[in-house]
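The chain below stands alone, shown as structure tokens; this is the form predicted on its own.
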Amino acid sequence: MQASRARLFKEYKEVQREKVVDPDIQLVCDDSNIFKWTALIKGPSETPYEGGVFQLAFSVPEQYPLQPPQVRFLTKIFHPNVHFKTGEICLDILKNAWSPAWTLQSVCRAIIALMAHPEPDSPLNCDSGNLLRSGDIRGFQSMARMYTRLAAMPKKG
């Protein structure tokens, strides 16, 4: 457990330095528990998520970095690889392709890349996956844009 704390503390210091470098990701450690983090990520441009800010919750195991963190969306998102109700994310690096070289920051980057390039063949959200698999790109994009507007954009007025 000491090694995981040291690693997370090192990542915390990196995040403080990188704030200016990566404006798309804002990673925050819980004040009372270094194993709990949240992130705000910006929806990638030229996607239905553009303009949205999505909140992620990280639960880091004591075996980190040998085991991946559990990450889920707290903000509702219409995406084939994200469970609509729980926010669970289907991403290989969070499961069997994890490597200790990954950091919480690079996990956020990978999630942003997944938002831009969904994998409809392994859906957690079947409605979203079916729209993409059947070639209804317009239908998928309009649903994803609608949920982005409803859940991930600041309310005006």
Contents of the next structure:
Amino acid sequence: MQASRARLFKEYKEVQREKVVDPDIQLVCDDSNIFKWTALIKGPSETPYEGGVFQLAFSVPEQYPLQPPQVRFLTKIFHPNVHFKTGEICLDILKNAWSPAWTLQSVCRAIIALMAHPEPDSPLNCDSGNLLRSGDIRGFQSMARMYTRLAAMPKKG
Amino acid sequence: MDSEDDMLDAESVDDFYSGDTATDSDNDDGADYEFMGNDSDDSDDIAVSRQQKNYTVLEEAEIRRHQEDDITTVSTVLSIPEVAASILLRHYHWSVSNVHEAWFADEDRVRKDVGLLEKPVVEYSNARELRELTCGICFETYPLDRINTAACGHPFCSACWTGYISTSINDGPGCLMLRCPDPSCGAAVGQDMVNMLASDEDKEKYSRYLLRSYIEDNRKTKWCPAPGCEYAVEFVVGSGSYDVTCLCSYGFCWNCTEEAHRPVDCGTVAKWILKNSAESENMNWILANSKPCPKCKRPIEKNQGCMHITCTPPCKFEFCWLCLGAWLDHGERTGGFYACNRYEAAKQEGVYDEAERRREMAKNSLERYTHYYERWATNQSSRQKALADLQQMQNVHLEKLSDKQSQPESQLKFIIEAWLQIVECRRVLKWTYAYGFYLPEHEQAKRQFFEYLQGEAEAGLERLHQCAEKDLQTYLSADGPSNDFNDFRTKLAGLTSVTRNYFENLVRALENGLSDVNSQGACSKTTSSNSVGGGSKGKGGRGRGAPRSGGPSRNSDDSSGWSCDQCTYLNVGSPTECQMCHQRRQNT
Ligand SMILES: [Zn+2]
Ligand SMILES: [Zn+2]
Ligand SMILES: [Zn+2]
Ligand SMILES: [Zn+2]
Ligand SMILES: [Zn+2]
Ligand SMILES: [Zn+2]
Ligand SMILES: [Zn+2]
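What would the structure be for the form predicted together with its partner chain, rather than the form predicted on its own?
Below: every chain and molecule of the assembly, starting with the one above.
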């Protein structure tokens, strides 16, 4: 508990400094609980998520960083490896490939990479996975873009 | 049971008999009547190997020694540290030759796959880094003496290493493949670092995983599946029978790790076990250990190993546990002797109405299955009981008997031999019922030959079991030495060898797939309608099993046969001595 708190505090200080360095990620610690974080990430360019801003919720276990944090999308996203209803993310580094040398910041980077490179073979969102697997890239992209516009872009007017 | 010759010792057989006719060893019919394994002085060693050994049982110290030897070999040949050799071997399923082959084919590739770096990937040069480094997990800065690295050089503090290693060890045997915590790095973390950084408890767990891996990931070794047994078996693949007897006395099949099941093959065993679990809900009533006495209807619990049950006073009705028929009917006259194996038996006698009713109902497949299952399960529990009796005999009764009869314990080994034989026979007999269940109905000749062999074997076993269980009681409860103790010795030893012979025939025949049966099956000259071997369906013109060889044969002409006083074998064509036990024919 003490070790995880100390480590999270280090990350917190690092985040304050890095804000300018990585403009695609904005990590925020909960005011009252250092084990709860949220992040805003920008959809990567040249993807259907471009232009969208996606919110992630982190729940950090007491054994952190020996155990990985739990992360999910709060913003609706159409992606083969993200559960459409719960926002749960299927990503190996959040499960058995976790390393304690990862940080919340590097997890965000890995999620951005996953948005750019979906893994249709381990889908949490079957509709989306099937579109990609059947080779219907255009169908997938228009669905993903539609949800980006609906859920991840600031409403105008 | 092919080659047990090396276990035999003709001289000690003579000790038992001092010239008794039953040991007459110049019989030339190829059957061996010697006793197994009695050259061993270790009378409480009930694990008597009956085969040429194509396996070795390893205890923990030996496993560790083998493992260390392999590690040393690889370390020497490849000129690498032992901890690296251990990591390599683990990666190649503990095959020394595979490690050597892969290494000499492409050392660089192997090093990369396994994570054995030759030099660090991170180097420190500036003055500050030579004094202190930042841990990659807790991000705190520490003096160098509190920082540890794998071969790669990625720095982590001791406390973080301990936590990292502990998490991995408590996640399971995957800890044997542990790598540097840096996600970009594949450097292996071996036992040297574990021993340096983990808690004592974790070190012990790791060392157990390493030992287990040596057995479990190795194609040539398996753990003994007996509950609580810690021995492993190393097996020479491709060398005949899969049956293995562990030092704990548990016999199992190396191939499928089920309990030893000769003469039935692994596939049949798997099917049978699946069948049993599927049917088990219907089978509950069979598992119940009591049946109503056929005469007085009081529930009787079977607590002795043999099938001859005597109801409690005042009823005292003697009946057969299997068919609930009167024990009187299980005599020579009915052709049943002590046997009660065949659910199609006895129609010709019309005595077993119950059995006949069952036979009719056998059209129903559950009923048919029930027949085989019940006998399978009964032999299973008889075997358990016999095992317990054997222990009891070794631990308690033998000494008592020795005192009562003024016989040195070394001269009472024939009793242990008898019980060992009973245990083994119950095992074989049990599996013959799975065999029978899967023997196709339409292969009439085979079925009948099978039932004939099974009947012979079962009858022999019942005689032996009775003698070892009930006859022995007389001598155990005697007031002093009995005059006829030597007769008992001769009888029990004779029955043991005769029964072994029956069972060897049975196992051989079943393992050959009953290939001795003339598949035309029309020949009827060697069996009679009344003998055990008959198995007639009572329908005219149906072919009968015609054993060519491999089983004791019986002639159709009852009048020319005679029953041996000693072993009750029904002899034909051998006017002076019993074909089975070589007892001289008594004048009648
Ligand atoms: Zn640390
Ligand atoms: Zn490393
Ligand atoms: Zn064992
Ligand atoms: Zn098997
Ligand atoms: Zn009764
Ligand atoms: Zn019976
Ligand atoms: Zn005889």
